[in-house]
Every structure is written in C-alpha cells, then in structure tokens.
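Okay, so here's just one chain, in structure tokens, the form predicted alone.
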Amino acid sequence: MPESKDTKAKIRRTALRLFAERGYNAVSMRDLAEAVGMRQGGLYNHFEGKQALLSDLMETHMVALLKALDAAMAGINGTRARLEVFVRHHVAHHLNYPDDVFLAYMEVRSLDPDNRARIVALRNRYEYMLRNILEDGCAKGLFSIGDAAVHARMLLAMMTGVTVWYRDNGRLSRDEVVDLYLDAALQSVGLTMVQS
C-alpha cells in the first residue's frame, strides 16, 4: 500500500477510536496529530479538517453497512425470512464494528448542516429497507403491529443498543445474542422463532 494510503488509514482508524473513547468534540486535531504520530499540519495533506473527518468516517460506515445489507439480503424471499435475515444481519454487523457505530449514532449531532443531510439519507435509506419488510409483513397479515415507521425505529435502536453491553468475553457467544435478539425482535412482530 502507498504510503499516503497507508498514513489516511493510519488517520481514520485512529480519529475513530479517538473519536469514539473521549466524543468528537474532546477531540482536537493536535490530540489525533499526536497520536498518529505526526505533526498536525501533516492531517490536512489528507483531510480538510475534523469536521471532513468525521463525515467521512460516518459515510464509509453507512455506505458499508447499506452494501453488507444489500448482499445479505441478496435472493432471500419470504417476508419473514426477510425479517430474519435483517435482523442477525445488523446485530452481526454491529457487533463487528462497535466503535463506528457510536460515531453513526451519537454524533450525528455534531455534523454541519450539508454533512448531516447526507448522513442522514444514508440512515433512512437503512431504516426504509427494514420499514419496507415491516409494512409488507402487516400487509400480509403475518404481523401484528400498530405502526410500521415506529416499529422500525425501535427495532433498530433495541438492536443498535447491543453494541453497548456486549463483551466477546462475556457469558454468552455472539450467535447466542444475536438469536436472542432475533427472537426478540419477532415477538415484537406477533411470531415466534419455533414458528415455521
């Protein structure tokens, strides 16, 4: 890898585990410059500053989510299948990535009005593909739920929220939690995970 790849790299990992330990708003650019190992001047060869940092990060993150997603779902049919396959997928996937997920969610707020109009098309565009199943599942009388839009956002933040407890240490392995939080998820829905 070049050594300018090498070093942006250098950059994004360290602003993201950075970012996420101290909030991006602890966080200077002579605090990243430091502990990449170079001089702060050095960090604008390679972004324009925090704030392009920061989106950028948030972007691959949801960029790369929407792709993983996108070729999980690739040939699954059925509704409920659809909903199972969400489901394992996200808790999965955010269990691999737990530092940027606390970027993706908690500093939202941080962003500048056009990065965060960006960001936040990317979140919905995730949110519909889960609304989309929910909504065809009540179409379809398979499940029971008062509003599709608001059962999506509480299903996203339930299994967003593993990222906060879990340890790989823990008492339970990760496909453990991630077929609790699918049975979880379709008690929500009116099913069970026995149901065929």
Given for the second form:
2 protein chains.
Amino acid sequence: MPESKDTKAKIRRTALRLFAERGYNAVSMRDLAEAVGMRQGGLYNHFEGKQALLSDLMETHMVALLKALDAAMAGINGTRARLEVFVRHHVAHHLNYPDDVFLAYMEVRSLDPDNRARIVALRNRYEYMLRNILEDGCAKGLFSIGDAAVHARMLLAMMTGVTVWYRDNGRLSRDEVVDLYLDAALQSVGLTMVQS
Amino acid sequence: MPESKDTKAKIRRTALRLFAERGYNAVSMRDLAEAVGMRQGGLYNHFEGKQALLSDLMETHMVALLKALDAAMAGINGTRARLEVFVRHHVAHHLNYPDDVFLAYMEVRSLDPDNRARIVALRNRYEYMLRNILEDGCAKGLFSIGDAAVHARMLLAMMTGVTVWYRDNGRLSRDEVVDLYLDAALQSVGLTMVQS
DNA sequence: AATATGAATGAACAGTCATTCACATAATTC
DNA sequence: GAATTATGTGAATGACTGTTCATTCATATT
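Moving on from the form predicted alone, kindly provide the form predicted in complex with another copy of the chain as a structure.
Every component of the complex follows; first up is the chain already shown.
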C-alpha cells in the first residue's frame, strides 16, 4: 500500500507531461502505461478512465491556481498593487507549471460537457478577478483603457502566452520575464513604470 | 470536372470548420465525409490523406496571411504607422478568419516533422515582421519597452487571443474590437493614443 | 497460518481509425 | 456515339482505441 500513492502520483505526472506534449487524443492508455512503466490494465486501479484522469488533472490545477492567487492577494488593497500582484502571480505560476497551464488551456474541448462546465466555471472565476481589478482602476480614473472586460482578456492571453516560448536555458531568467510582463501590463493600462 | 473544384473547396471548408471546432484528432475521415455529404473513400480523390489535408489548410492560411500583410504594409514607412497597420491587419484578419487562425495555432503539433517545419518557418517570418517594427521603434527612442523580442510575442499572444472570445452577435462590432486592440497595443509600447 | 486487500498483468472485447481498392457512374473529349 | 477520364461508392484491411476481467502476486491483517 505504500507504493499506491507513488504510482498514482507517477501516473498523474506522466499523463500531464504526455497530454501537454502530444495532446489528449494523441496519447493512448497504452502509451501512458508504458511511459509510467506498467501495463494498461493497471491504470484503471487508480483512475476511472482516461476522461476522469484528464478532468482530475485540470481541476487539480485550476483549484491550485485559484488558491495560490487568493493567498497572494490576501491583504493587498491598492488597485495598482492588486494588479501588480495578479500579474506577477500569473506569470510566475505559468512559468513554474507550464504543462498544467498548457493542458488546461488546450484540452478544455476534450472534456465531456459536465467536466467542461466545472472547469470553465473555475476559469471564469479567475478571469473575473482580473476584470474586477481593471474595472476598479477605471472607476477611480487610475487606468486608461477602452474596455475592462476586453482588456482583461487581452492581458490574460498576453501573459498566458509566455508558456509557448519560454525555455529555462534561454536568454532570460524567470524573474526577468516576470518583470517584463509586469512592465508591459502596467503600461498597457496607462500606468508609467517605476524605475527599479 | 466542374463539380471537382467545388467538391475540393467544400471538403476544405468543412474540414477547416470541423478541425477548428473539435480538433484534428477528434475528427475522423468518416465524420468529415458525412459533413461534406459523401462517403469516406471519395475524399482520397481530392487529397492524399488526412495529414496532407491538414497541412494544406495550414499552409494555405499562413501564405494568405503573409501575403495580405505584405500588401497592407506596402508603402507604409513611419514606425508608428507600421505598427498601427500591423495591429489593425492582424486583429481584423483574426476576426475574419477565426477558424483558419485557430487551427494554425492549435494543430501545429499534429503535423509531421516535415510539414511542421514548413509551417513554423512561415509563422516565424510573420513574428519577425512585428519584432522588426518594435526594434525599430526602440532604436529610435519612440517606444519604451523592455525587450523587443519578448514584446512581439506578448502582442501576438494578446491579439491572437481575440479568436477565443469574440462572437459576431456580441456587444462589440469588429471595428470597435480592432480599435480596442490598437489602443492597447500602442499604449503597451508607450505611445499615447490619438483621440479619434 | 489463514485470510483479506491493493495492485499489476495480459488477454480479450467491441469499436473506430485512416487508407485501399475493385467497381459503378457521370462528365468530357475525340 | 465511343473512348477516356474524373469522381464517388461501399466493402475490406490491418492496426489501434478505451475498457473489462479473470488471474496472479506481494504485502498487511487477523
């Protein structure tokens, strides 16, 4: 029984990597089992099926994302400060968990309707937090943007895209990348940067 | 033979829609044939196979995108003007051909290595044009951005994301959306907007 | 020592996949 | 009108799909 949790975790880890690399539909349960180091039948001792595994991975990630964001935002009150924390947290999280993020973005359409509804609801909660900050900044005359809802989607797309190109052994460190995205985000809402 | 071109075009159109809606791997040749109004065998009179069809769709789109961009940029000289044209063209194109764009973005990994290399090369050419403009604006001290290469990717991700949420019967017209993205893009590089 | 449990196996199941092919039909060319 | 070509059909192919299940095995509990 001590092995059990290890195996389940290993299946999770491997499935996350393979699904993110090749796409959910392009990975068979045999492929997955082989990568884990077992036979396909054994997977079903740990997960109900392929769809349940995908759904589990995505929900786990979304819940963790929201929880971490809540923690990071706790006690932050200024509108500008809240935007800064959101951006920093979002980009850093996406740099730290690229596979989770990529999967959650790309494979929503591979979920059955029920699972999809749950995941999309979580995603909307996340998007709403940013829109809230932007609307706040608009109402106070701090930000200069055309439309808060649209701008929230712009910023999310912009920031989420970091997973597409960032590589760890590249020219820039993660911290530098976070700073670049923060500067761009602040400037996009009409805030001038503070020299660091 | 008059039917021939029509059929081929219809297969293309239908495949584009289905691949974009459900994903390349989730659409079978039977599904496609049925949606076109024929049997699966007949598809092979028009395309070598499924992979060739996908590759054809993506290449056709990328070539059209680059050609249209070249046409739009012809004779535009100022750095700021070039950025404006690029952004307007990019967003408008993405609003007009959402399926093409979505497919080209999502299904790169479903291409075999050879086809992928060709498509990625075309995509890089496109990205390079924007980076060029940004580097130009930086060199002239017009733009205030941290890193031109990174900022190009930020803007592309931001603008391309419009396909994810825009719906034709929504709150905003295409032109309004283009304007919103233009304003955000200009502000993100440190340019103040001109009141329209 | 006997029993129960969790976990892995490997074969089997019913379906689906992309692709091929012999054949029919329709259109075009001579 | 006959020959040729283009186009579509429907069945067949073999490989692969997610899932199930009887069985085995090692470990833990009684």
